[in-house]
Each structure stands twice: as structure tokens, then as C-alpha cells.
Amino acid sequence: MSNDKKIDELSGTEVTGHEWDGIEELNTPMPRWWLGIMLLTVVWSVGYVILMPGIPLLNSYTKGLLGHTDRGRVDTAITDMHEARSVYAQKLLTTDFQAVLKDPDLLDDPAVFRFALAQGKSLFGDNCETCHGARGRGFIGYPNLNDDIWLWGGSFNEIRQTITYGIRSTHDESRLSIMSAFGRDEILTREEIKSLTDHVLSLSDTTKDKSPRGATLFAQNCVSCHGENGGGSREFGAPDLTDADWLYGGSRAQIRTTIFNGRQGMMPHWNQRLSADQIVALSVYVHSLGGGE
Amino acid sequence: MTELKIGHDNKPDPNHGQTTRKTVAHGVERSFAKAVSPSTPESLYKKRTQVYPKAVKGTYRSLKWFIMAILLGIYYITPWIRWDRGPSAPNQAVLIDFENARLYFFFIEIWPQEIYYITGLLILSALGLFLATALFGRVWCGYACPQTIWTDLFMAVERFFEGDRNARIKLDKSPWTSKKIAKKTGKHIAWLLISMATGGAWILYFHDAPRLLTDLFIGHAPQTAYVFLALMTFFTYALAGFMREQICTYMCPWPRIQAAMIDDQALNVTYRFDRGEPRGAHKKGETWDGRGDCIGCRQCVAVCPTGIDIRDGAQLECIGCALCIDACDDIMVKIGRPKGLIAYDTDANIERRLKGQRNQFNLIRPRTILYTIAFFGVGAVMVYSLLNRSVLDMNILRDRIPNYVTLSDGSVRNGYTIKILNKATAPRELRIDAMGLDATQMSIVGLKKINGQFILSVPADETLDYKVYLAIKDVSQLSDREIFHLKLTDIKTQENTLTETMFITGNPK
């Protein structure tokens, strides 16, 4: 400090030669517990960093004496989540959903099925929505939950059949069926096929010319799955093929592509990834997206 | 500003020798009281020197012990008071439940979407502290502040352990003997006893009250509320008990906040100058002509409870309680002469007088009109919208991903997450119809319909939330997006509330 202390008149206190305009700053002491707070706090750091981990080494870090890691914590933290669920994974498991979903005055606690969807939101979110898109929109050659439209069965039953063992997955259990290449593996000519698609184009859109060509091939090679009418059939997974929705597009050139190439559309089988009680939880979701049988 | 120079009896005397005598005028002592908050500070940190307020009655003194009993009773008492809301509510008229996310004040009861409450009460008390500020200076800091009221009763302790002024310098300059331990260790056993009071008060109002006293002694009670117990035993004992009159000066950004809220117009612990100066001791039987009415006692410095010279003129440290007043006048009295040397005065007064102009008290200013008006404008909105709060709402989350779903019937459909807030104190069962929308289909997820009707139960004081879908058969005469509203009807009240929405039909724009 300078030695020429300059003395504020009004307040008679020393000032610190800083001036703004005209405003000057006082050199007010402070009083003597607040540097004590300040050591105070000082010796706190010390103290918190051997107990705590602090330094950064080279490769690592101090570790601290308490042994505290934030990874530990999460790690705690989900293990005592699990324990929380672990009541209501309980009860996913003995629900009989499948009869719940029809008459839901059979369930005697509400908050098992806002467990089960709640649940069943973040699990679709973590895996399924990859594919399926956001709240199960779907995608070309992937399919919209939402609506009332299903391959293999929209009841709770056929959903959680789906999400446990796939769809041409590797799994045994999977569901499977084949809809052949006709045309690389030329079971059909390229006029056959054309023919053909005329014939499904007609199925959906009654103004389309009919292809009596084109009905003969039909029955010939895809009644057998699609049904004598093209209705379609869940046991080998068929589309419908009267109604609007195409899974792989409605387009001249997109059925073509279809009937040409085949479609083996593939679901991973999740038994193994998520627990019975987290399936049950994921099919329950999927059923209220608005489709559910 | 005046012509008059103020006095420094507090400075050392030269002349010591001869002013050491004890009377200033006749029966009237002296007071050797120094002001420990001296206006030319010494160094670069200052070392805190005890202020030993002398005991004081009188009017100001009297109103302070009868505020401080009216707030520690409102203190002490309120988490006790009950108030019937039914069974699905707690029965205690003032609580703040963390635990369910609810705030009950008597008959009102504020969740936590509503905070805006608290928002307008804070504003409220911020124009009312403006406002009083304004008229009466630091009337707050004076009278109503926590800061104040404690540090007054743990003084009041420890006259009661210690003796007043001149008893407890004496004491802590003595030696440590028995007597003086025990003094002592009365006062902090006594200071602790309250501080704890204060924190286990403080805890009672986030938790019904008479259960967590007991669970409180047993041991069950929630870990935050010893955590706030320990918190404020400690920092009652340690504010109130010894950091005092520091809080009010370096701690409380309220002192300069009030700054800006004082005007010359603004009633002020002042001392009168004009009036007292020049000052000097006064013997029996001289004259007042030609000198001031302040005789120099430094009974004013001895009662200050923030060790300040009150006569040094307006001060940072100044809490404007008035016990000065009180000191003052008893010395006026006694020498005959009148009250009020330090008083409730402005400095636009102090003026007047010196050009010999009559006072003038201006409490109806510009700036207490706006402050009254915006006070009675905020706290007539909060009421108007208090009485206006609706107990039934719904929020109506649309889906949008996917906008729409097309079924394979040709119907479209929408989804809505609605979320039915119930306010009231009882379940309700709710009807929900689309009004403006010619829905050919309704479902809920986890509902059926009972009587052609979904009935959706919502249990008091909650939130729940439904899953609808609306789908419409024929789309083609529609718009792209249809404007409707959804209503919910309790079957048994007939209350309802509307919410609007729209329906997307995927139609071309």
C-alpha cells in the first residue's frame, strides 16, 4: 500500500485510488471473521481433497480416502431401482394380459399397467425404435405399429411371441416364412411378372384394369400365403394385399421390385436382451400405440 | 447542508483530565460509552469489538418486546394450528409437503405449476418493504426482521444470566472464576435451548407437526429434518448469539438495497442537530441559551444495539430501532427539557428548521403513491386469480409422431395424452366427449365403455393421465386439420373444463 494514504472526506475513510467518474472506492477493512471463513475454507479444500478424489495424474487420478466414485453411485443408484421394480416386474409376469387388454376391469391394481407402460415406453425407445422409428411410426420394409394392420397377430399374445423370439431371427422358435425372388431366381419371366403386378395393383384399386393373366399366375404362386383373394395370412406372416397399407410401398415399380427380388424382412429374436418382465412391459406398450387385437 | 459543526465527544479528549468527571448535568451520568464503529477505520482488516447494548425502556422499547412476542408466537404457534380438508389432505393449516408437491396456507392450497403464488407474495413483500421503507426508513430492520427479534431475546437472555452493560464488561474482563463459569455456561445452555426451538419450529412446518415432534425424539423422523434441525440450532446460536449486529453490516444486502428506498422525505431514527448542537455537559441551574440540548451522555451510543453514534448522523449500520429514542427522552426528561433530541425525523426537516421554517411531514409522495397502488394492483390480481383457480383442468398432449395413422379400413385416426389435473379434495369420475368433432370411433388405452360411456376416475388431489384415440370414417370432407375441443364433465358435479385441440386428417392443405 502507498504511503500517501488518501482520506475520503464525507466518510473519513482511506481510499483505494481506484475512481470511476468522479467515484471513488473506499478502502472499508474487512472484518477480521471473514478472512477466518476464508482459511476456514482453505484448510476445508485440504481435507476434502485427500478424502476426496481430486488430482489429476497422468494416467489417473487421485483416488481419495473415502473411496468415492460417481460410477459407484450410478451403480448403486440402478441396483436400487431394480430392487424398487422388482415388485411390479413381479406382477408383469403374473398378469394375465392377454385378458387384461380386452376387459381391463379384470386388473385389481391400476398402476401394474402405467408400470408396464411406462416401462414399455423406455424400453422401445432404447431398442426398437432403431427400426421402427419414433412411437413406432415405421418405415419403408419396416412396419407402423400404430396402426391396426399386423403381419403376425396384433393381440398381446402374438406381439410378445414376436418381441421374444423375432421374425427370421436365429432363433428356433422364430417365426418364419419365405416370399420368394421370382424373378432372380427366374421362377417367373419378366413379362409373368409384369402380368402379375398388374393383377396386385388391382387387388387394392378397383380401377385398375384386371389381368386375367396376371390372376392365373396369382393363383399359381401366391395363394398359397397370401390367400385365394390376397387377404393375406398371419400364419406365414402375408400381407394383405387389398387393403392401402404397403409395407414396401404400393407403387407399380416398388411391387415389381417386390415380386422380383423376394422380402425377407428380419426382427432380432430379444429373449436374450430383455427380460421376460421387460418384454411383457414392451408388448403392453406396443398394444396401446392404438393396434392392439 | 448547515453551518453547524456536529460534535466529537467520542473522541479522545484532549483536555481528559478535565472531563473526567462523572455527572454531565445535574443527575445525569455519564457514560463512557465509545462507539466501536468509529467513522476512520485503523487497518486492512478490523478486529470485531462487543457491543454491550445497555438495557432501555420506553414507548419504542415497549413496542419492540410486543412485536417480537406477536411474530414468535405467529413463530411458535402456526404449525399447530389444524385445518379440515377432508381426509385425502393433511389437517395442518400452514404446510409445505416436499414429499407430495403441495403447499397449503389455511384454504388455499397451491401446486407446484401454480409457484407463480409464491412469485406474487414475494413481489408483494418486496412493495410493502419498499413502501415502509419509504415512509419510515428501516422499520423492518428495526422491528420485524429475524435478525433483530432473536438477537433481541438472546440479549434479553443474557441481561438475565450476565447483568446489563456495565455488569458484562466487568465480567468479561474478569477473571475466570466459578461464578463466572456458571454465568456463562447458563447464557449458552439457555441460547442453545432456543436455537434448537427455533430449528425444531422451523422443521414443523414440512411435516405434520405433532407426529414428527414424536418421531423427532424417537428417532424416526426424515433425515432432512434433523439436518435442518442442526442447520438452524446452529445458525440461530451463532447469529443471534454472536455474529449480531455484523450480519446487518456485511452480511444483509437489504441495508443497501434501502438506500435507494430512503429519500430526504423518509421518517428516520435522526438525530436532531439543529437541536442539539453545539453540545456540552450542563451543570444545574445554567442557561440553555446559546447552546444545544445534548448534554453529552452518550446514553444513546451505550443502548445502540449495532455500537454506532447515532448522533454522527444517517449510517449504514443504523437498524432504525429506536432504542436511542427511548434512551434520549429519558435523559430530556430528567434535565427538563423536551422530548424528542433524537426522534422519528427527516433531513428535509432538519433544513426547514435551520431557515427557520415550520416541519413538514410528506408521507403522501410519488413514490409511496406507486409503491401503494402497485402493491394493492399485484395483490388484487393474486386474489382475483385465487378465487378465479380452477380445482378441475386438463392438459392435451397431441401425438405427433406419427401425425396420423391411416387404418386399414380407410379411417384415420389421432392419438391425445390427456392429462386430468384434480385439484379437489375427493375423487372424481369424469365424462370425456369431443365437442365439434364428429368422431365415428373413441377409444382410452385401459378403459372400456360402461353404458356406451368411458368413465374416467381420477383420485383426489392427483394427476393422472389417459391414452385417447379419435378416429373418423370418412375423412375426404374435411379439412387438413380440425379445430376441436375435448370436455371433461365430473358426472356427479356436473364441473367441467375445455381444453382445445385439433384433429389431423392428412388431408392436402
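The term rigid core refers to the most C-alpha atoms you can superpose between the two forms while keeping them within 1.5 Å. Keep in mind that this is a model prediction, so the values were computed, not measured. Numbering follows the first chain given and starts at 1. What changes on going to the form predicted alone:
Annotation: Cα of Gly64 displaced by at least 2 Å between these two forms, core superposition.
Core-superposed comparison between these two forms: CA of Thr189 displaced by less than 2 Å. Once you line up the core between these two forms, the Cα of Ala219 stays within less than 2 Å of where it was.
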Contents of the next structure:
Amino acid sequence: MSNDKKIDELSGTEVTGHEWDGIEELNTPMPRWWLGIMLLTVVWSVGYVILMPGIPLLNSYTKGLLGHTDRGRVDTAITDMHEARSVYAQKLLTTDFQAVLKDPDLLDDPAVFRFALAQGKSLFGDNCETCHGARGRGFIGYPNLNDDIWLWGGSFNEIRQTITYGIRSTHDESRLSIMSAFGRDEILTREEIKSLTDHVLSLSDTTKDKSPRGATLFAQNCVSCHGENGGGSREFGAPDLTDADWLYGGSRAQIRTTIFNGRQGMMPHWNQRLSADQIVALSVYVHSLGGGE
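The structure above corresponds to the form predicted together with its partner chain; please provide the structure of the form predicted alone.
FYI, this one's just the chain on its own, none of its partners or other molecules.
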């Protein structure tokens, strides 16, 4: 066997002995820089496996000498975030937003208000949009938070109380009101409910025919909450029947259904799900939607 190496005449490079249609393969060595990088990656991979989690086992994996985990990084990041937010959270609890929202110049640190709005918007999206809709526009049966119509008041403190304790919720401090089911509970006859419906319609629409019988029934059954002229009362959460804005719909059929079956909508209390500073931030955001007083 000959040990003589065959050299390509043109390039001066050794050939491998492989030939295709008269074309011979050159045995060109890899560049040293490329070999160096490959060797470096091998060394790096060995070091990484030793220091970091990397090798899967049957029911676990190697932890690495550094004990690094992505879960640990996330926990650390969350802890740092809460520490950074705690400063503003404390300021939320000590700021008189009832006064600040009337006179923004009273706020020493504008960043506190921006923080409240940002956090409140996030909390609203997570907890409130399901019922009140995007940006609190509301649906039938769920109040629009962008207007100036508030059953229980739209000041900052009143909004915070509603969010904290809810309406007709299970909390002992929850606000309560009763809209009787005049038909279902047989308080009024169907004919009386028809007359009462006609009267309620005429309160907000002067083109509707007035019903003397309905007016009498209204005075006997509804004035204690809605007032003599149907203007409503925040003390009882009774809506104004003269403004043509209807939570459950203002058609004849919808108003009749309300009178017949009553309405007992429930707003949950949030003081067990949200912290005190989160409730403040959420109250600031709801107030800012456009309907806050």
C-alpha cells in the first residue's frame, strides 16, 4: 500500500481520493477560528450543564451548582415589583382623593394619581368589565359608569363604599334596597299594574297619556322610595323615573316586567378579593370614566 499523498496541482491541496466525473474532492482543513469556536461551545456546554439545570432525569432533573430556576427569577421579580408599588400603595391610603379629585392642585405627587389610574384600569379589566363592559359603558341590568346617573352617589367616597361593600351583597355593611314584585307577589292586579305602568311612562315622556288610577297607585306604593314626582332617592338607591334613563329598559313591556317581578340586582363586595389600596385605585379609575361627581 502506497503512503504517497496525492496533491492537486492547481490548489496544492491534498485530495481525498473521491472523484465524480473527473472532479476530485479536496481535503481542505477547517479554518482554525472555526475549530476554536466549536471547541469553545463544547467547553461552554459542559460548564453550563454543571452550573445550571440541564439534564433530565426519570422524575426530576439536575439542579446545577448555582440552583438557578426561572420560577425563582419570576418570584424575585414579583417581590421587587410589590416593594416598588408598596410606596405608592401607602400613598393611596393616605391621600384624600375626595378633595384631590375636586382640586388636583392639592396633590403633592402627580405620580400617585397616574399610578392609581393605571392600577385601577387593570383591576377594572380583571374584575368589572364582565358586567359593566369595556370602559364601564354598561348593559341592560348593569349600570353605565360613564354618565352622571348614580343610584347610590358618584363621589369618590360613595363609589369606594359601593365597591368595598357592594349592593345587596352578603356583607353586613352592604347597601340594601327592595323593589317589590307587585305582580308576582300579588300585591297588585294585572289591571292595576297596567295603570301603574302607564303612569310611570308618563313621568319621563309627557306625550304619554296620564293615568289617574296609576297616579293613585303610585302614591300608595311607590312614593316612599321614588318620591312624589318620581325623582328617586339615593338614600334608598331608588332610580329617578323622570329622566328616561332606564337600567332595565324603558319600553312599556320592560317597565311592566320590572313592576310585575321586581328588581334585585346584586353588586358583590370586593373587600375580600381586593386590598384597601387596590379599592382606592379602582375607585379613582371608575370616578375618572366621566360620570364621577
